[in-house]
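Next up: just one chain, as structure tokens, the form predicted on its own.
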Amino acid sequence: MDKSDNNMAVALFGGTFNPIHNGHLRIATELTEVLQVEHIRIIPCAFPPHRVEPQASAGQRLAMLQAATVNQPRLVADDIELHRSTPSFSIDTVALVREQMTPQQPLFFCIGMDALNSINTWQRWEELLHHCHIVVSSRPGVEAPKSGPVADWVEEYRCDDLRLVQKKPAGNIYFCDLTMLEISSTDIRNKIARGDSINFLTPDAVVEYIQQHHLYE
């Protein structure tokens, strides 16, 4: 991929997406608005290092994501992690994306508050800010750590002025409050296993894909 000639910021939103649902899509949409980016790249991981292997394959999860975003030009399904045969470490992804950008372009890596609390278990987690800003979205009932290595890290690099963050390519942690819909992939899988409807929890195209491929039954 050729490096961009402009200073347009890039935003990444990663996860297992097993399956993608309306809560994910709402968060991604609001992130494009809050961060003022043209689009956000939604990245399903192939082999999540901190979770059991998903019931749906990487290809199936990507297909559901593509179906969910086909009419959403600001939401882009990105298969960058699906080309790996090893666990999907975030540091490798942001480093690769940074290589594809100009040095001046801001790169936002978007995670939830729950992920922030355990980020010190991630591979080379302290190097993330060398390549990107970290944007942390709120989670119901989850607070930022108040002590320990992550709390110290946040205190050192947190910036609450988005305008200042947007002027740099990387290096800050920014917190934002987004609309959190009470939907989870786990609940969707459990409903399917019980034979319950998942209509209105995920786009119709995703419901149809799940039914056609008999996923999570």
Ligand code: ATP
Given for the second form:
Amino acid sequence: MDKSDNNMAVALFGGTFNPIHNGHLRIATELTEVLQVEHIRIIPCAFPPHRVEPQASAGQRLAMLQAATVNQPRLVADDIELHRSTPSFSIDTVALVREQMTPQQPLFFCIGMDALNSINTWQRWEELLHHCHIVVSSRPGVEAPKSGPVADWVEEYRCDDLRLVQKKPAGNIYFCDLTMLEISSTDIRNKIARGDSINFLTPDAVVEYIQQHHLYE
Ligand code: ATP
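Since we've got the form predicted on its own here, give me the form predicted in complex with the named molecule too.
Zooming out: every chain and molecule, the one shown earlier first.
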């Protein structure tokens, strides 16, 4: 990002994307509208620190993301975490992106409710808000934390007035209600393993890539 693009906000959406699916693409699209950003950078993690090694390599997960977003100018496949040889800690990614921005530019790091519920297991999680705002989208069947360290943290930093959040570069947690399609990467992988169709759960280009590379069989 060119530092001269000053007060333009930057939005990031991280995940394993194993594979990317229409649930991800739909909320990423809606996030660009809600947050009024030109585009959202979708960032597959290279070495997910909290999960077993995915069946598709980081390069393959990125290739599927690129195929899914090729005609979607508002959705940008970002390989920032693939350049690091260390585990993909979100704190390192947001700190790196922040370094490339002006101090005034708002930075939004978008996660799902399931990710929020376990955010206290992430490396230096409480420092995230030094660099960015956290935007949380709900997910079918997943509730906000009700007690414990994450609930306390949310209570302290939550702001429901988006215009106030947009005026600051970082420091708030904002909840938004988006269209949550009942699709998961786990379900897609299970369907493939059973020999079921995954058509219409992810773009055709991703279906073709998975078939060509015999992923998740
Ligand atoms: P898996 O089934 O392997 O756990 P997933 O479908 O949850 O994968 P991730 O790559 O873990 O996909 O998701 C990245 C982010 O997208 C997470 O913050 C997650 O909450 C969110 N997300 C995933 N699927 C949906 C969906 N259908 N609706 C809304 N958010 C979603």
